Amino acid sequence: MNEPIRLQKYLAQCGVASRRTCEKFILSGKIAVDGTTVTEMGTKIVPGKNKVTCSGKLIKNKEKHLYYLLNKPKGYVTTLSDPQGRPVVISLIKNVSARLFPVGRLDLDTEGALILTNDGLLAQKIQHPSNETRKTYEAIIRGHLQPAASAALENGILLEGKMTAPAKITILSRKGGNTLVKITIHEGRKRQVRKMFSHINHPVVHLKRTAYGKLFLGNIPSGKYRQLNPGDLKKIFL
């Protein structure tokens, strides 16, 4: 339950102008509070209960938007719920009231950076293909990756009838019978990582998103996540 706070305070939370401006509102009349018009300067209202109205005008609280950071671990669905039972991802964030929601997806198996927020527009300028916000995973491989195959996804392959953009291949290290690669790519498909490698013969073990553009995971241990400033959203695009 939301706590009750002074109408003015609450008026101005909804942009509707400044404190001061809101007291002047409600002293000439122009308020009302569930129907009723308030003109004194002590009421307090509770967001979400009480229906307020600037000149018959009805006033919505705007949610503020806020942003995390998460590192998922494998076993996560990234939905808001699961007809499976599986865990969800929001799960993960304590202690928060809004409505959050994970930007895109992230494999059951698959680790790593996930955004969540209750911005649409933001989630939507990250997914959006013309925006080519790159991605960057570290996967284990099944092989040696050599040059000509690693070529290959730099270039561009056939999968499932479309081309894939070109993606950036690094070899990290190889140990047994297996390579660590890092792959940076923009596009966002299905399961697409793994279905690259898996075309070129060089299935993946683990995989593990990084970064979105230059926001980097980090060290945010497995299952825990940071809150985000407005500095972390303009890396996401660089």
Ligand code: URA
Second form
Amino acid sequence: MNEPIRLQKYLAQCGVASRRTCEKFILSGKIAVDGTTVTEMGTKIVPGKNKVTCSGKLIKNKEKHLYYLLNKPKGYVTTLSDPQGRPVVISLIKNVSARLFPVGRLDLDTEGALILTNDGLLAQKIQHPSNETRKTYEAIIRGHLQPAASAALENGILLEGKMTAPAKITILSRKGGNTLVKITIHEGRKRQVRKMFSHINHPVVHLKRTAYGKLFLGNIPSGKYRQLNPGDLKKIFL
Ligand code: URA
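Give me the form predicted in complex with the ligand now, not the form predicted on its own.
The next block holds the full complex; its first chain is the one shown before.
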């Protein structure tokens, strides 16, 4: 017999929505357990025993969780569809019937590591600020980055009215008038890396995410992916 589990956690696990959205569904009376509407947040159910419905539709717990690490090419959008008809990252994953979605976003012009999954809880865990999941990027920036400017970024700068959290920057090499740097941040503001370097007058000319925590992109070719195992998933949070 399965262990009792909180209703909102069960709903999120079944891929209904994020846990927070599932809580809203409960409060708004959309969820019923064994035919009775439940609006009480502490309610627990036993998967496989209790019948849970959302707006009258039976919730099934049988979708297996799948995890992929994609090397996103430039020119692809990380939304599930695009009104402008640009290619979507999800179209790169072949022969998988699960409803995958990208965890977070990468800009159109950014390439590199992108996790795709149908596990709403893991996606939430990776993105929740309290977990401070580290994301590492290699950036080619215009100009020669000086240690003082690098230190300023590492300590935090005022970006759109809010200080950035501490970052780790390593200068890897200089190429012509540009610098190749490695930067690790744990925030996920929109276009954050580009904005941080623009702020110190070193605009980014090329950006690639190379790792989530200690889960490295490695030698996955552009546009290709590999399936992740439980050991890989642990590395995200190291
Ligand atoms: N920071 C950016 O500027 N762009 C990305 O795609 C990711 C992080």
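Residue numbers count along the first chain shown, from 1. Computed from a predicted model, the values in this text were never measured in an experiment. Take the two forms, superpose them, and find the largest set of C-alpha atoms that agree within 1.5 Å; that set is the rigid core.
Undergrad: Would you tell me if Gly177 moves between the two forms by 2 Å or more at its C-alpha, with the rigid core held superposed?
TA: After core superposition, the C-alpha of Gly177 moves less than 2 Å between the two forms.
Undergrad: Taking the rigid core as the reference frame, is the Cα of Leu69 displaced by 2 Å or more between the two forms?
TA: For Leu69, whose C-alpha is compared between the two forms after core superposition, the shift is less than 2 Å.
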